[in-house]
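Quick heads-up: it's one chain on its own, the form predicted on its own, in structure tokens.
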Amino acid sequence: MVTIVGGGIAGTVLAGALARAGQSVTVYEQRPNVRGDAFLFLDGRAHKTLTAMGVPADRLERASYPLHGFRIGSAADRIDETPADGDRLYHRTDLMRVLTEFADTAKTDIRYGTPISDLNPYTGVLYPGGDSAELIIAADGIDSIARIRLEPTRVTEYAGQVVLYATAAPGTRPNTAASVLHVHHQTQDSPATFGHFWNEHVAVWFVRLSRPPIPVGYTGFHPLARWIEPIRTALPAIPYLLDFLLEHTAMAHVSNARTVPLAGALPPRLPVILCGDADHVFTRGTGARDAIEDAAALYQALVAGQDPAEAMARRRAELLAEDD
């Protein structure tokens, strides 16, 4: 039997794939999928991994929007344009709905409202309750209680930027190419990045601002008003585009960009295996894909009767190679 702590992207798709393969799986998750405007992009590689684990491709397509390409520019007027390769935009709640339906169809035992507040990484005992698990996959996110218990010195680190994600009002249509992810880098003084995507159904944007971290009380969804001037100041080269999108946006999700380093990590070992953001977070923008590929590696190992600790050790080596 496999116990998964955390019902996010990695935990849910892993649970569904294992249950679909006939394995007994229990997922502990504090709360069900909630509404919100957080969004993410998944590339073709992530989609191939999801469908290989059994997630229906047609459901993924209906819950997302295709990208036609990327347009990346800077203040030096250098512009790089590349076609997309299976990339799609998701609102996170829509992706989670697809993955939760996938897990439910496979008869996964997902226990919402059952947070795990502590665990013993040596015995596999979970608290509250004191239940013992033979194998625990800890997919409980960047503030993982499992990682704290396993490796108390491997803590999250501030990555030097505050990140805002926002969805503009319905019908917002900037004077840019539709269905393209446009990214602008400001490299002088305090580096900043602005990106946006729109089509006839949705318009979203994000900003990364180099600055000290903000207090926790100012993270989460907040009115955009207090961030308008800092954004304008950090990105002076695109005032008309910025003003148009800012004027059509009321709220933004604000967070401190954080990393979880793999350098110096203890080798994975049973009975608790870290997965996804619980184990590693990079700043390269592929966190969701990394978590999905972690889940796939563990799924393949468990279905084949192989050691999941060895599978995660190989995954770490792959991730470190990609980050070089």
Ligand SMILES: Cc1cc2nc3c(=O)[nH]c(=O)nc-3n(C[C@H](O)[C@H](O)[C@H](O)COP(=O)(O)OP(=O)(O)OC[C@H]3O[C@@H](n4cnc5c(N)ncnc54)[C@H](O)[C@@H]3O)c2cc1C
The other form holds:
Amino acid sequence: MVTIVGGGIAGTVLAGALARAGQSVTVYEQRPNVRGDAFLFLDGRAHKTLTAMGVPADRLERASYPLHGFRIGSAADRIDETPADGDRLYHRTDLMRVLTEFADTAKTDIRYGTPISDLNPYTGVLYPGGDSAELIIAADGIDSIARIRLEPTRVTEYAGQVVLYATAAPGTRPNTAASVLHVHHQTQDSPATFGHFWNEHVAVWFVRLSRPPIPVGYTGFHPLARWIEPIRTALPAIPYLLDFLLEHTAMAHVSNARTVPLAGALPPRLPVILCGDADHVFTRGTGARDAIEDAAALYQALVAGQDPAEAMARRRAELLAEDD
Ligand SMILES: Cc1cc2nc3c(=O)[nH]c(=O)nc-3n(C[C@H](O)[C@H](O)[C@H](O)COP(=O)(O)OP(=O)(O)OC[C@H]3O[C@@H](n4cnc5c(N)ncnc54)[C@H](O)[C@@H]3O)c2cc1C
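Alternate state requested, the form predicted in complex with the ligand (shown: the form predicted on its own):
After this comes the whole thing, all chains and molecules, with the earlier chain placed first.
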């Protein structure tokens, strides 16, 4: 019997794969359903892992948009163009719908609207309720209650940038190549990054601004107006493109980029194993893929009757090696 705290990307796909393999799984998810207005990119590696766990490839394809390539430039006019390798853009809600259908088909017991308020990492007792679980996979995201209880000193750190994510009005078509992720790095005293992607259905963009963090109460969706000048000032080299996309956008999702350091982490040990953002967050922009690969490593260990703590220790070593 496996108990999963958090029915986000990692928790849902792990639950579905384990249930499909005949294991009994219960997921506690605090939100009434898992949706999100932001978007994210998954690469070919993430898709290979999802389909290896049993998520139908055709459902993933129908829920997302393919990338043809990447065009990465800087103010120094150096531009690198590379073809995509199975990368796709998702609205978070669409990805979660596919993963939830996968878990539902396997008859996973996902209890939405059920926050875990606390847990004892040594006995596996969960609150509210006070029931104890033999094995808890804590896939409860960056502010994980399980990590706080297990490793109170391994806290989130501000990564130095405020991030804005936005979807432009339908029909927005900048004069750049379609289906390409265009990224512009501004390398000045206060570095900034601007990225955008568009096709006949959608136009999305993001900005990373180096600056002090915004107050926690201000994170989330907000009118774009107050951010227009800071964005223009930080990214002076692409005025036409910026203005075009900003003019066609009403709201943006604003957040502080944060990390969860792995250095100095206590070794994973039963009965509570951290997974995904609950365990580690890097700045490289592949957090969802990392979470999916954690889920796959735990899935493989559990169906083979192996120790999930050892599987997660190996995963951490891989992640740290990739981050070098
Ligand atoms: C703006 C933004 C853009 C991003 N873009 C990308 C991208 O393009 N590509 C990429 O690979 N990654 C991206 N990421 C990172 C990616 O979203 C995360 O790494 C990924 O969602 C981690 O998955 P997870 O399952 O570990 O955690 P989450 O997806 O955060 O899921 C955690 C779940 O646990 C639930 N939960 C939390 N606490 C409790 C509790 N106490 N009880 C019950 N349930 C609880 C939450 O409600 C949530 O559903 C982005 C992140 C942000 C913020």
